[in-house]
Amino acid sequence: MSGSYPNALKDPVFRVISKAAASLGLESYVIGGFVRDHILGRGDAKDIDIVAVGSGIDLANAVSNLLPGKPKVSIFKTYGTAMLKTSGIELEFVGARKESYSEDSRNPAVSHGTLEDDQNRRDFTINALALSLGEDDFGKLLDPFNGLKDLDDKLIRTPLDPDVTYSDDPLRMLRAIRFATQLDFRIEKESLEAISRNATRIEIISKERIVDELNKILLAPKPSKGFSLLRKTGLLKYILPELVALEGIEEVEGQRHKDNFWHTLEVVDNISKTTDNLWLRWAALLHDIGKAPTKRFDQNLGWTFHGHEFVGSKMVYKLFKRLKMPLNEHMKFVQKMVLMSSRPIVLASEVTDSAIRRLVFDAGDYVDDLMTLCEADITTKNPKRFKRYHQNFQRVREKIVEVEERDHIRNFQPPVSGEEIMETFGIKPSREIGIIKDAIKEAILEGQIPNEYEAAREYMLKKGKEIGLKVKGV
């Protein structure tokens, strides 16, 4: 690794920034994630941070004037930053600055500074790397904290005292864990201990920022690394106490249950090998949270967790609300996955048509996601059991396809409408309509009649007669 990276700056926009900075008599640098990712060979990021020793806003305007079409400059005066987009790249400009913090806020008091001041305020050495955009030293690497060596050593380390770094901006504790997870790096020992010492400070961070970091950890190739670090540092109990409550193994009369916390992390890693669906990964993370409040020891049955799926689905709503996550279709999806997470397991031993129809009816478009979750839930270390469980689920999947092709249960709509029932029997809206519709649905799910109009109409007439209704005009 040399001290100059002109190849990182091959995009013509960097020469434009260099020219604009020279016209203003400013020094300018590319800093942060773009530099880090280029050196790591992760591809060049499309969002690029530019530091000017002077006004970042003035530099942004000058760059815009030199670019084709003069792209719009968005200015954020509160932060002294400006942003523009060009050719699929998002450039953010900021003046080099010094920062000082108060104890109750992560928003610093800011003053003008040098490049060195700006690098000092960065969260990690690997994010303090800067490339000069000067005409004379274009592409020169400025690395005051040996960030290049830390990249080589796969190490997360703060430029300054980690206690000060994390106390000033506690979000950096989550960012340390997130980068360690995404990049498969380790956190320096002193830095890791400082996170533990400052864990309570996470409470001043907004829930939205916390969730943003959690999402990035969950979307990493092996999320368990991040969640085990969150647990080790004590951060997890302030963020997701429902997961902490799952940890531990109890023994009564020689009977033990598995540690549901570590089992959960295995499930999340398993599902991460097969899907990038963030909300399905959330479902894997939360699928067993109902086990802590429902855990009981029964003299005859041993350890039980009766109704943990139902309790867990209710807990999902409370958790999303507490973390200010969207209470929308994503939350409902996670709830449904948690609620139904054991259904295919029960089915696997005896795959009947009627049970499959009910599974598809209840899961709807999410039945494939549900099967993916259940397959990820297989964490046994016994090779024979592992193979048998997967073969059972494969039979369930095959049966789902077979039943769906024949009976068309997914997103089920009754073949006979409420309006037709009212017209047939000459009645107004009433409970009898619901009774007949439910009876038709149950008959189809049980395989008593096919999911077809003529059979459903005939069944409607039969059921109507049973409950004392007469066909109009007869």
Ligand code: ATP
The other form holds:
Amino acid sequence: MSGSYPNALKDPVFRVISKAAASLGLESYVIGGFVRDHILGRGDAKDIDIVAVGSGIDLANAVSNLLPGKPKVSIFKTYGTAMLKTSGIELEFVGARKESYSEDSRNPAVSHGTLEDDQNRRDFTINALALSLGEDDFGKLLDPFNGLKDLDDKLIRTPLDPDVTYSDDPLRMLRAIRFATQLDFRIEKESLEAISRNATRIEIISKERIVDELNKILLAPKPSKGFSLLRKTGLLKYILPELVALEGIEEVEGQRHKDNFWHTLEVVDNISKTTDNLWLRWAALLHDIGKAPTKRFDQNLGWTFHGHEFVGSKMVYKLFKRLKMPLNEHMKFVQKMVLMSSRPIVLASEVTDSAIRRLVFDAGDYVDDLMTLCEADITTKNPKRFKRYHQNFQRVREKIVEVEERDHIRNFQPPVSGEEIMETFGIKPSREIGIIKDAIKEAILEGQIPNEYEAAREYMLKKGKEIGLKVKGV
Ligand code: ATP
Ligand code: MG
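Okay, that is the form predicted alone; can I get the form predicted together with the ligand now?
So here's everything in the complex, that chain up top.
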């Protein structure tokens, strides 16, 4: 199939590249994601890949010279690529190349090649589409593998033998699944089978690249599509074995528990309808991982997962560490969500003010995210229960607002400071100060006193007296 897409190249920068290439006597093309997304009507990407049949670095320099302010060209010698930024667009230039791979690395030996060579090395037919920047055939589509038809058929397919494609660079297996998820495409049968055959090869891929793809899958409209493909192809056990461990239903004495893997995927899809927060989506993905190691069958209680939230939050740390994800506030957030993931459920049946205050005290600024997670966790197929659970959580949410307006627990600051306690009783830093502060906090959370200075000071005096302290100068 062929055609012409001059409309894709309306941005004046494409004419500039065209002119620069002509002045160097080179052919140049826009290739990959930009072309794909334009034809799909996904809007025009801001990162644009340009192939030069010749030196990509020379072309980048020539383009910069023609642009206002001559933007800086960053050169990556090892890859023979160059990058520059102009009016919100990031242009990446590469010389057309042929690649040959060795067993143990995804970094190929490269040599100069033609446009076709370069299209051959692309991962998928839909990513090999190129638009000419030639002055005579500006906008002409070059589509040697029928990528246009695959876009129409919503199909992920490799230009060459899929076994070779995936074995050469196993990251492509994740990219296939990621594109299928982002675009809601199907992976061609041969490709899917090749991914299953080559799954262990994922082990040569750096953790950082794997996490990049996982994040993109998680940020898709329906992440479950990606995770079920990861599971089906066997990739998941190399990447997130904690999730694989959740799969399956056991039955003892006629009692069954739910399949926590498929439940988890439902929760992730649910939460993805209400939030784009990547870390909240991670929390949904991991909220039940503690259930595999804590699963027990009890004669009286049936299936139990005692302490799975605590165990799960510890597993979050190990998982982030293994995947070389930063052990920063995002990790702590995910841990906190997992740790607290059952708290609002207990509340839903009986909402007391003090339980609300404790929830808000423990969850702090994340209390809304926690409620969002709990609502997404409702996957019952019984419509009556579904409605009732949502109504219960709605009541919890209303109560949180009401209690918070009155008691201001959200960013709890002790109403009486340690200094004031020391000053009042004439004591030095000591255990007693902690005891008094804690007692004041407990009294507020329990609703024995309001969260106000006067009441707290009075309570401090009473508590101090109880533990044998005397007010200074009295
Ligand atoms: P997006 O930017 O939305 O992730 P993209 O298709 O632009 O999608 P990039 O990672 O930016 O993906 O790569 C640009 C192009 O480079 C791709 O369209 C593809 O042609 C090629 N490419 C990228 N990674 C690989 C790979 N691992 N193997 C083969 N070709 C690749
Ligand atoms: Mg891109």
